[in-house]
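Presented as structure tokens, the chain that follows is alone, the form predicted alone.
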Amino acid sequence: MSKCEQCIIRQFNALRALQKDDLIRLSGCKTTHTIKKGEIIFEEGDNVNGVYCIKDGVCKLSKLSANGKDQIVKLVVRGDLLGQRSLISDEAANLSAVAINDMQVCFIPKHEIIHDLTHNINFSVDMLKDMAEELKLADKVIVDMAQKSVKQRLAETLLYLQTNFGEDDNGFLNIVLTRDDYANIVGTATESAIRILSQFKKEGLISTEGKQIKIENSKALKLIE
């Protein structure tokens, strides 16, 4: 089991704020979890009762509709914390986390975050801005959604990909989502998501083999509105 002041991983999140005492506690209280694909971390209602360091790994955060669909509202990487906010407001989850790839996670009991935010002020401050940057990334997506076609936002989706998880050798993004999982994060049925992806294959935008999509013109992509 690794170290808390030992891991690289907290340089990306709110547990760079302590100090190595503080660290050297965690690491003694926490317990490391492997998520296999497709596994569900927590579902919307569940108490969480603690915070989960990313290790490695990708999962979508989403909110089930009243008509039973999903929205992907956001995708947690590597060096994220997940479940902050439910910890805080001290409510049960109102989002699901599923693993999209298989994961490491470590996870933190409540008790030990409260004890941080109350006896630590640079903790609190950096959790309260990680806090408030997920409601500035949450306004822009209902912007998105009101004012942005679906072909734009699907289209903006992709070069989002490719900016944060990068290509393979054969130049796929790095991460494979279903169609699905396109149509979720973008607010559409599956059936247009499907429709506009081929279109942009047909003309040479992406390429497709099997789930995998390789971006072929990134400039035309942008220009979509």
Contents of the next structure:
Number of protein chains: 2
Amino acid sequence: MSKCEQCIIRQFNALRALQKDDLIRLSGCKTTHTIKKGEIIFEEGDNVNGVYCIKDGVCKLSKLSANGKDQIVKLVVRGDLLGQRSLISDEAANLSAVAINDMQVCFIPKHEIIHDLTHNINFSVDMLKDMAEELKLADKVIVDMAQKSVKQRLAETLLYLQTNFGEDDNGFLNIVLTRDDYANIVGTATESAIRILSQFKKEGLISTEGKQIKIENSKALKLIE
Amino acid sequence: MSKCEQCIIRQFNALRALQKDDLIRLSGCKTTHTIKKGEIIFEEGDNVNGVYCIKDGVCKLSKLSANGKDQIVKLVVRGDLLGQRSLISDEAANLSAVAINDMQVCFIPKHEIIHDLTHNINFSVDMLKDMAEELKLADKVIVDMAQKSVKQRLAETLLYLQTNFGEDDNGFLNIVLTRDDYANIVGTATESAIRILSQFKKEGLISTEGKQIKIENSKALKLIE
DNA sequence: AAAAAAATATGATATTTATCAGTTTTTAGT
DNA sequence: ACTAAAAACTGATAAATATCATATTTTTTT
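Since the one above is the form predicted alone, can you give the form predicted in complex with a further copy of the same chain too?
Everything in the complex follows now, all chains and molecules, and the chain you saw is the first one.
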């Protein structure tokens, strides 16, 4: 089993603030898990009882709305923590987490995190900084949802995926989402998302091969209105 | 000048975690301000250099979108802190803050807050809890924006104002917003907000007298779809 | 490899929301 | 109290988006 002291992933989140002895303690109580694509990590209302540190893979954080549609609020990726919001508020999960592809995660029990939060001020301040960044991003999403068209949001989502996940040797986005996921990220009907992607394809902005998407003209995508 | 040690407002925010000697120190460096309705407290891009503790009044936190419309992200009220997000991230303001009615605020310089954040773990954890709560609310707004109709959002906004600001002796909401503000909260065109309010009036769900709004049938408002 | 299921795609149409243009009412300033 | 400006309102129309129906393609299961 890998050791927290030697894990480089922690540099990407608040765990970077921990010292060697803390990390050794974490190593002793953490559990490592493989999560298959499509598996539910936790659902709204679940007691999470700890924090996941994402070593590899991606999951979607979503919330079920009254009309039965899932809204994806955030993609959680390698290096991110998962579950810290609920842990800090000491509440059941507010969002559901579902794996988008195969994942490797470490689970750190709640009491260990609480211990560090209440004894290591660097850790709590770093956690606070991470949370402040998340809040800023959430505010941006609110404004985009309220003021931009579905087409603009879908174009931005594609560009976001390009910059954050990169492209493979053939130029396809390094993350594969269903059309339904795209719809649930931009907040529209699945048919609408499909239609707009088809339109982008016709206009030569993207090309597709099954679920895979290649961005052909990112400049034009940025100019969509 | 009033003293932080005796101020009850701090019970509503993270400042509750501070001890008497910290509060006396704050009292010595804080400044008290009266802000008139419509005045700008800070704008996107400004360096805020501290945190405002709202003693009275309400302000809107908004962001200008590309199409020139302001999106109101949050109403900041008595007891709330203002400016802490930017301070923690050590960035210029991400949102603008404008007074919706006359306000009384205390301004606490940045270095004092930083001092407490890095020396008082109860304070940083409390700040973290407040921020986690804000993030949860922001996530809810994202889902509402994405999945609910303008009419639903406007109905919910009215109910939110009723529960959070209450009503005066005549039954009018204890907060007065312009139709433009309503539009900027729900993320729609001003005319659309006006039109829906008119419709609510015709249906007997609300009544109005100038800018003042009275909720006549909250049960029916909850059932809007 | 065949069958079943799921996902993608497209057309037709309905509904929602934005935009433009103009009127009336309210508010603020002198 | 009068005037100018701002805000609220309404109608007509255009544009965006959702919904329903159905066909096709892709993926999964047997």
